[in-house]
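A single chain, nothing else alongside it, follows as structure tokens in the form predicted on its own.
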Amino acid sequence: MLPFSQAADNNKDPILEVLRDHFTAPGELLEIGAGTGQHAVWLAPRLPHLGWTPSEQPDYLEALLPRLAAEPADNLRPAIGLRVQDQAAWPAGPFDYVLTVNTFHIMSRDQVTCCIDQACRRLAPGGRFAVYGPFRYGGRPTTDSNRLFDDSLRARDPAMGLRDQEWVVARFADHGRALLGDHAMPANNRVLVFG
């Protein structure tokens, strides 16, 4: 039986529409933290302009691997092995579009920081990086539940929790990128757009 998430099946229509509003022109795209592929696999048929390339830190590979093979596409690219702070590890690109699924708030903010860094060195000019994921804003959480799972996530590892939605925003602007757009979705969760 194939590794499944229920967020991944709950976000990715939402997602989709962000991307078709944002990911508009033909190019190649980077998902960095593809976890089980179900946004993978659902997402690239269905933005079909795009070669899509997944990939995952080489310990969960493993996990990844099967649903691809179920579930090919034609613009699906093979998946790649990657720890977002091992620079070497980075594909050369250049990436016309990054996507990031729930990871920034597993990162430790330093990973955030050589993701956000890395990526953008390999991103096309006029490229896209949409980040979806919970967010603080103004140093807070947005509600209880959030609240509630940051406090999860850094009683776990003091390294994690949510990001500061300013904070990303900063990171982006080190390299010369805007947010173009936030986007509310479902759960208390946000679609950040940058170009």
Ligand SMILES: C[S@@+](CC[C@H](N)C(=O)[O-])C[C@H]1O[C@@H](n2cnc3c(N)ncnc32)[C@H](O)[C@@H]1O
Given for the second form:
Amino acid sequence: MLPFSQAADNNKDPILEVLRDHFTAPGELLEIGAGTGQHAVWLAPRLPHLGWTPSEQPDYLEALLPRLAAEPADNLRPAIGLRVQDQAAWPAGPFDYVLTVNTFHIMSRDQVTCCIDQACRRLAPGGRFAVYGPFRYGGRPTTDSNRLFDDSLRARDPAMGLRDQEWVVARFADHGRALLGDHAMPANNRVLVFG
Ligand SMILES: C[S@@+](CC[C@H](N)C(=O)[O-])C[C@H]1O[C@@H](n2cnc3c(N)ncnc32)[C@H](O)[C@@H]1O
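Could I see the form predicted in complex with this ligand next, after the form predicted on its own?
Now the full complex is given, and it begins with the chain already shown.
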């Protein structure tokens, strides 16, 4: 049986709607932290104007590759191993689009900064970067469930935790990228789109 994430199944359609609005022109997309590959195999064939490169930490590729092999699509490129803080592992690009789902609260703050820095260096001038996940606003989680989730992450590993939306916006601003959209998603998540 292929590795399966219920969250990825629940959010794939709402993510598709946002990408249809923001990722309109043909181009190359890099997905960071592709996990089980459920987003790649669902979204890529529904966005045939994109060339889709999934990536995942090398140690986790074994959870990703079987689904990509089982559900190929014409516009799915071979997966690459990428740990965001490993500068040498980044593909040269340029990319027109970057997508990352439910990763910024798993990565440390330094890793998130690294991810934004490295991706923005490879993002084409008119490119777009979409980040899905739970965020804090005004210094606090938006709901009790997000607060509990944040607490549980920090108890598991102090480096993990929900990121402040304003801090993420500031990191993109460091690269001249502005927040183009902040969309409500299932289970109190958001998609932030930068360009
Ligand atoms: C909660 S999972 C989400 C997976 C998938 N995007 C999804 O929505 O189902 C978090 C993902 O972030 C990836 N990740 C965590 N730290 C990372 C890092 N430093 N560099 C690249 N990916 C990382 C993990 O390997 C994992 O696949």
